[in-house]
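The chain below stands alone and is given as structure tokens, in the form predicted alone.
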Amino acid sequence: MSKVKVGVVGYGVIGQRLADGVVRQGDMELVGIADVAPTLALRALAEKGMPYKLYCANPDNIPQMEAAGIPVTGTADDLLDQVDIVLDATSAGVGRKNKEIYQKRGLKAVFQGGEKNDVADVFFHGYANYEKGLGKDYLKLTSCNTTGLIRAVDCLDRLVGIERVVVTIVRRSADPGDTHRGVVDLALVEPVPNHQAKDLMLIMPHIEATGLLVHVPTTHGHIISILATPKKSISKEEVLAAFNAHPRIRVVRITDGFNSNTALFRYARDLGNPRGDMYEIAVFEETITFSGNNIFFTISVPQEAVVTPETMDAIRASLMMQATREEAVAMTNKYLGLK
């Protein structure tokens, strides 16, 4: 069976995992990224060797790249005459723009987080909702912190059903580099409920959800403390083998010195994972307990990378290459390397 062509537009901190995880997938070929400027992700690719090849969004800008060292092989709509689905990884509103592009050209696309809902035909998760975008042109993927917790919950209510969650958010306010946030020194509370308890209720409807927010001045990672009530009772070895079973949840212990954000970072650097990358979202051993019959615990969200293989999911469905969750998933993580 020949490969599904991909495109990347946006090679910025998602779209370098994108592009990367595409790579890493058997089925499918990426045939290139698209960027504007000669940024810094850019000239580090040059400086690699240039194993992808490079499209200017901007063909102003491509004797300003040629000058920087980095090849360019074409222009954005070079790439997009050849590829069945984008995904695309530019900033905030500039996908929606994009979006009349791709109609025009007939394209299926991937939209990130960033935009809003109504840019695409569903607000997609490769575990909770995998069915509702088969066949649909415009996929647009949940937000890092919701993308983990809902995996996090879609794993319990798989389980024994979950009726609702409360959700408190310790939100990095930054990715590494980005000093123009100005989040110094406070923690900078959002009003309830915060948009990933809303999100939820979008992906999995049964379940009510409401939640906190509260941005802090660290720029690895999302710590998200969630209490779940199920529809019947469960123990906690019940719910600590179902996040082991799971291939995208990674269960830690504290006492193993797992007991930060940067830990995790640190240990995803010493595996040789590259830019520190984690798939795998992780349960805090330690943190699973129970208030009544509520299930509580704490897991952390390695926000630049945990999106990649439900970003993959999105592929499979929009294409049509698997026609059930079970199987779209269990493709994306043998070729991500997930357990």
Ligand SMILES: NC(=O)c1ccc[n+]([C@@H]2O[C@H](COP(=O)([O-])OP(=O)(O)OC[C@H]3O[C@@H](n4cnc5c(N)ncnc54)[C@H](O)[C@@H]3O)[C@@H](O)[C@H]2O)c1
Given for the second form:
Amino acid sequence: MSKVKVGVVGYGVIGQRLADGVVRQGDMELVGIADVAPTLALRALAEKGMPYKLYCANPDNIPQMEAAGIPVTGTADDLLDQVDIVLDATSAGVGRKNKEIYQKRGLKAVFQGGEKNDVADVFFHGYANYEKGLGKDYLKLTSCNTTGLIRAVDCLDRLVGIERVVVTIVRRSADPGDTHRGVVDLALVEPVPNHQAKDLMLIMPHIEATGLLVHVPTTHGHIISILATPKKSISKEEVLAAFNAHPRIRVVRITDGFNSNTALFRYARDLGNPRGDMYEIAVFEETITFSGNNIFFTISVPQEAVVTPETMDAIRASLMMQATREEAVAMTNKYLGLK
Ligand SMILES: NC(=O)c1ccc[n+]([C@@H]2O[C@H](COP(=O)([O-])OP(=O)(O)OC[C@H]3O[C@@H](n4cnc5c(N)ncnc54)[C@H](O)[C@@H]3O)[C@@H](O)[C@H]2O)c1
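Right, the form predicted alone is done, so what does the form predicted together with this ligand look like?
Shown next: the complete complex, the earlier chain at its head.
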């Protein structure tokens, strides 16, 4: 079978990682990437020898890119001519405008969490609702926080059935290098319920969810504590075994040194993972406990890389590469080295 052809539009924090993710999928081909300006990410790509073809989404800026030593293969239109599907990872809100271009071409697209839900036919999570994305033209991924949260809740839901969750999200305010958020020193509290709880209910309508969101002035990883009400009682050993068996969840121990939002990032760097990326979320083992029948535990979500696996799943669903969730996530996991 020939490989499906994928283009990535918007080569920022997420787009870089999606491009790398596509390259790792043995049944997909990255045709190229598109961006509008000579960003640091594009300068780094050029310095690395231009492993990906760059198409300029604003042709007026081609001379500026070339002056910065960034080779340009063509315009974004040239990229769109060649692909079966676009991963749109542009700045939040730009995807909606780009959708008009994709629609005119009859081209499928996957959008990221910063877009409004109505940009897509389906609000998508590879593990929780893969089948809903089958054959759909426009899919939108859950945000990084919600992707990690749903992974963990879906894992328990398939094990024992979950009726309700209450979550507290400690959210990193900015990605490393994001100076536009300013120099901050506060923990910003939002009204309940947070968008992650509302989004979880859209993807998993059988679960009642609410929760609190607190923004904190850090750049690496969200921390989420989750109180989940199971439909029948379950032991800590069973919860732990389910998390341990999940290819996109890593169980870590605070006593081993995984005691902060940055531990996972540092560990990923020590593993030699490109950019210090970690596709898995982490469950802190010592946080798993019970309040009555309710399961209480805490996870860490590496915000920059976590959506990559579910975005690969979205390509598989939209292009009907695999008919079932089990087959699709298994392919994505295999190619990303997730065991
Ligand atoms: N940063 C995160 O941790 C994170 C996590 C999950 C989801 N998301 C979502 O992913 C999306 C992208 O976020 P990001 O953090 O990568 O943003 P970013 O600002 O790092 O990258 C966006 C890129 O899009 C480019 N761009 C802007 N307009 C364009 C256009 N018309 N055509 C082509 N390229 C264009 C910009 O130059 C930039 O390089 C957003 O929807 C965001 O909410 C971000």
